[in-house]
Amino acid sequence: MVENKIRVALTGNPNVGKTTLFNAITGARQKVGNWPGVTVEKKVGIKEYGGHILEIVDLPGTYSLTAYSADEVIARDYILEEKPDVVIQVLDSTNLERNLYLSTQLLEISTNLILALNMSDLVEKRGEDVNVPTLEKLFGISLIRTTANEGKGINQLLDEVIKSGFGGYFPNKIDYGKKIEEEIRHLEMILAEDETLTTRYPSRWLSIKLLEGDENVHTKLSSLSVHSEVKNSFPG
């Protein structure tokens, strides 16, 4: 991070109001192009707020950090390789269960994560509520209610970005049970033999993706000396 600049990645499932939030924050101060090598649109905006310059990247919509499409590869690789100072995940407050799967994956790669509970007005109109204190305690991160199309909650969200932007990354761990955890540790030991690799990517996250059969991760390892040992860890 340079001086008072904070790099922010905006991510979330498709159709959660992510781009509406991006537009509400950046206004006319945005550039539109394409991501290198693909026709997927790239949007970057600037917001001066609280004495800081916020550079905000609107990532393609994604349901998970498992790469099934070009959009998902772009979103995942940007977060993992560019390491933005803050990641804001925009959630549809009316459909949290589907949205929180991505949240757990973002936490597992040690992102400095803030959750924006968008469409909060629709939840209120239903006479329902989201237990924000419980979710914050469960995830150990901040949740901010927003209604992007009305500009509500934007300042509170940006206040949290500034507060979080200088806090650094922190590890989060989901326990997958004894057997799977043993497999994860075994793969981590193999991956640790390549220091360049584990500097770029969290070894635990790589191990989990290998166990999931993530072909994009296997491709990332294919030219490395550890790949043959990794392949031998999977019988058949």
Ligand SMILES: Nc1nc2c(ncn2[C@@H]2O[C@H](COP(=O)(O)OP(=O)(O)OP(=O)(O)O)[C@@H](O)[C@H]2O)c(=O)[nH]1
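By rigid core we mean the largest C-alpha set that fits within 1.5 Å across both forms. Model, not experiment: these values are computed from the prediction. Positions refer to the first chain, counted from 1. What changes on going to the form predicted together with this ligand:
When two forms of a protein are overlaid on their rigid core, residues whose CA moves 2 Å or more are considered shifted, and Lys179 is one of them between these two forms.
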Second form
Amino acid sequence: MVENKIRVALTGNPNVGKTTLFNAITGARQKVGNWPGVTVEKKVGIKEYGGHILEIVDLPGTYSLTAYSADEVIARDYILEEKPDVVIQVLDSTNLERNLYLSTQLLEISTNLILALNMSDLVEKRGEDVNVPTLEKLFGISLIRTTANEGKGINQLLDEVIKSGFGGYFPNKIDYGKKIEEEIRHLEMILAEDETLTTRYPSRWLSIKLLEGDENVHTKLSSLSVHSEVKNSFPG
Ligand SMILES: Nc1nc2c(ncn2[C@@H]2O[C@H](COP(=O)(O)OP(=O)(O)OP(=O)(O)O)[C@@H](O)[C@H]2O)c(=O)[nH]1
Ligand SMILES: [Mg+2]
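Could you switch over to the form predicted together with this ligand, since the one displayed so far is the form predicted alone?
Let's see the whole complex now, leading with the same chain.
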């Protein structure tokens, strides 16, 4: 992090209000371009808040970090390789179950993850409520209610960004149980032989993706010397 600058990425499923939130935060101070090599729009904006400069990137919508489409690859590689100080996942609060799938994946790779419970107005209209304290306890991160198209919850969200932007690197860990955890550790040990790889990507995350059979990650490794050892550790 450069002085008081905090790099923030907005991610989330398609159509949950990421760009609306991005516009509400950055106002007119944004730059629109393309991601290198693809025609997917890249929006970067600046917001000065509480004596800090927030540089905010609006990522394309993604249902998972499995990287099946160009949009998913952009979102995932940006978070993994550019390592933003804070990642905000924007969620459609009326469709939480579906949205929380991405949250569990982001928890594996994101330093500082905050969940913006967007479309809170629609939840309220239904006479429902999201149990924020329970989810915060379960995930160990902060959840903020927002209604992006009315500019509601923005300041609370930015307060949280500043708090966690200086929190340092504390990757969250989901426990996959004894057997899978052993496999993860085994792969992590193999991957540790390639330092350039593990400084670029979290080795635990790489290991989980290898176990899932993620083709994009297998391809990333295919030209490296650790690849044969990785392949050998898979039966069949
Ligand atoms: N009711 C309600 N509508 C919202 C809210 N936030 C955004 N919207 C609307 O939801 C629609 C989608 O918003 P976008 O900001 O384009 O969503 P997005 O996540 O950027 O979509 P993609 O970039 O296509 O993935 C728009 O019609 C917004 O006006 C909200 O908090 N409440
Ligand atoms: Mg958008």
